[in-house]
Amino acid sequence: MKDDSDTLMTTLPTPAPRPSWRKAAIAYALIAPPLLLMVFLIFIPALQSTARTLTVDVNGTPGFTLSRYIAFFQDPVSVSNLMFTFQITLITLLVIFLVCFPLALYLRFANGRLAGAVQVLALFPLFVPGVILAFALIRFLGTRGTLDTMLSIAGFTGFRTPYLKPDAIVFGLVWESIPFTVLVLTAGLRQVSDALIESARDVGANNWQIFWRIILPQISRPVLIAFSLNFLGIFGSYTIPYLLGPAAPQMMGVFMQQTFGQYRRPDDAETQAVITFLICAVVGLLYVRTVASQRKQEQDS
């Protein structure tokens, strides 16, 4: 009877395989609204600003034409905010790594209370919006404010404000970006295994030889992901250099919005937006091609 149920058992036809077409048809329809509503609200929309910047000029006559950019870098205000937006870009990035690098190396090898309060105040400004962000360091910096009262108190006079000039925007994007990029660099440090730091120790390596050559190479992805996305956020920002900075010069963002409500200029602004775009798109391809290598890393291993 065993012999015979087994035998059955085998000559019984096995379930066909599930179609790999309709796999693929699952996975398409999963992925096609957040796809759809990139291609209608992002992609579409930046090709046909792009297409209407390089097919009509400055007076409004059809034709391919490069007048538009060409009047935005002849423009010295022009040119000049843009020049601003990437220093005020490049000095917060730099701010922000001093800051949170520190944080995340504290927060990945330090353990009990104090690092779990450390943790919660790093990220404290991700539960705040910007704009009440801003407004808390306009009471904070400004004149007669918080912080000019304590150094009154303590016989420090002479405090010059930062509101209004381009410290405060540095500050207040500083402090809005400490959180995303702890996070990403504490995830890309949880990475570095324990063991590998305790052969480097082992073996004579002291903590700046650890850090230089075992911590840096292994979290160069983690940098470049919260370098690109941090850039793309820093460029483009528009709340706290429009309560916090200068009438000028502007960053892009101020300044477009400013070219096209006030100035009533519209043509003018969204020529600064393609400019603004075609540079946030080389920083995004930077971050696409770390996460398709890393992928890719992935897969292989």
Given for the second form:
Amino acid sequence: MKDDSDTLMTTLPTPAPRPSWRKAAIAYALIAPPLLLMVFLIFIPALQSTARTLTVDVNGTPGFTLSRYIAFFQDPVSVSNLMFTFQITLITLLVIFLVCFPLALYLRFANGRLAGAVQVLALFPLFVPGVILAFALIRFLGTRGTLDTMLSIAGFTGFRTPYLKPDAIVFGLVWESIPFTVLVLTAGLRQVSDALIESARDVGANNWQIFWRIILPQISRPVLIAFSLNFLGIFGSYTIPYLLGPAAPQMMGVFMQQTFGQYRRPDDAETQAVITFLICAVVGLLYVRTVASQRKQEQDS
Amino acid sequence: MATLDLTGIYKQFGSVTAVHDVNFQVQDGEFMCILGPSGCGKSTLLRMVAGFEMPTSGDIRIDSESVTALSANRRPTAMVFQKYTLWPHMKVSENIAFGLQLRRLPRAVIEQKVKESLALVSLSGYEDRYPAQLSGGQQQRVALARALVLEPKILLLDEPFSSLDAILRVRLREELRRIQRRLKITAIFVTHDQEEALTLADRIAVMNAGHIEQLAAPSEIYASPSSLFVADFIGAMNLIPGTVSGGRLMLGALPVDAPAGLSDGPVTVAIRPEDLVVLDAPQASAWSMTVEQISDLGYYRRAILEMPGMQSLKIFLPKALEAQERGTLHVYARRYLVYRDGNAPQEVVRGLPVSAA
Ligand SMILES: Nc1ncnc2c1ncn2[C@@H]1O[C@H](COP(=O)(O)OP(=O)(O)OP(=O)(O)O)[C@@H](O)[C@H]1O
Ligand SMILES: [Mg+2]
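May I ask for the structure of the form predicted together with the partner chain now, the form predicted on its own having been displayed?
Below is the entire complex, every chain and molecule, led by the chain shown above.
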């Protein structure tokens, strides 16, 4: 640009564009407090813990060791608890999707009074704290609980309560996860327009084919998000398995608490925590990648 | 080779009657346009043919077989929608192949058909693009290919080009017409753009408030609109209220020739701007009017004329004619239609006054 342009024509003074380094500085200043909080409260303690589980004291100087992890994986109780946690997590996830997909599809495509009621019901667990839910389920599912009583009135006496069995954990965790999962799936389904579905029906697809070939591929991201966040919540859950589950095997959350509090073995509890953390970190990474790819696509288009 | 019959079609949405007693037949290989203002029920009618809406009553037959009870995925129709409806997670070739895969055709056949249909819409070589990598016009062409590849008996199009710019819209509709002629496919095209309908259609069904006002060839619709609504909706038209008393037709204070046998009462006279001719001298049977406004439209001009006791009139002026605003023109209606109470109009054609010749 020429310097004398102002002398040739009168121009309105335009605000000088802020230098980009200043914009960046402001942005960093804004996110600094929460970032520092996370670093000091989460990352540093986590790293310290992890480091401690990997060090051994050799005549006053710290040395590297895997002995704690070897001990964990050689202990049958620890391994069975880890496997149990995986098992419960995967079964719960499966049940969650089996329950929530029909619900979300219904809420996406139905309208009217009934759909509104179903929506409220599906969100209801969101407002019930886990402890209260656990006791409500004990009342409902326990021996001589509501279900038992109703069944015996109906003449069915063979009821065996799932309380203190793995099924009760799955039941409680599924119940707890329904609102979030339904919300995420319904929001995803609303992104798939009616016209896209109609044009699939037009070329001859039935409901099943429309679901598999048109809807599901387009909501893979919400599904992955629901999967990973539910996985994290379930894998590390404590209240529900503690109150509803069996004494053994235990889920990792309960196991850690007992190792730490009852058996007073903080070192072992720390190892269990790091193992749990690493497994969750892998799934967390899946979540971050899913969200990042979504963001990238939104920027591209 | 297919015909479509609609008999007694009604569609009710709650208290709204969207479609009201529609009856017509589309001939084999015919290109029919459904034309009407926004909200008159065009899309609803088309969607009933496609199977997306169930008629409240009435019967839809394709090749004399009722399809009314069939769901959309079982009907031999294919639709091109107004909005872009390519599936975003599929490539162009996969979009087109989807319907063929559902029909379990062999892979090689599918590939061949996809290739042919892309060639048909002049998009060869675009197989591996995703919809997001196509322009709006290209997306609609793929949507057309996706519909045509299934060899439907009836092709349905709901304002497929209305979101494209004017030049592209004209190009695509010409292309559509060429393809339709070549394949000799029966087609129904919904639009609210009369120019689109007049240029494309073998016949036009003009729709208003849920029912068909007139169904005829474009030239006939233009020349003899069967109702005041059609007269007003299609092309430019001067609609002038008048009264008949004692066999004389009065437009304001001016008498004009009345059609024979018209009883006394109010009428509406419809005159196309091009049926108003300018005389070079005043005449008893002509109107001397003041030029209010002239707009230059390139190869002709459009003027608005006024005179006391008469509503303003639109008229087309040749470039050669001398006229300016505030000047006076003597105009003579050589053809007009007289409408009364929803009856078919009566036509009056008059020769030019002697001195004007
Ligand atoms: N699903 C529906 N539920 C309720 N009313 C509807 C529904 N679909 C259409 N209508 C109503 O039916 C009438 C006709 O609608 P339709 O979409 O067929 O009009 P159209 O002629 O296609 O208009 P446009 O040119 O704006 O597309 C409108 O009054 C509309 O509000
Ligand atoms: Mg419409």
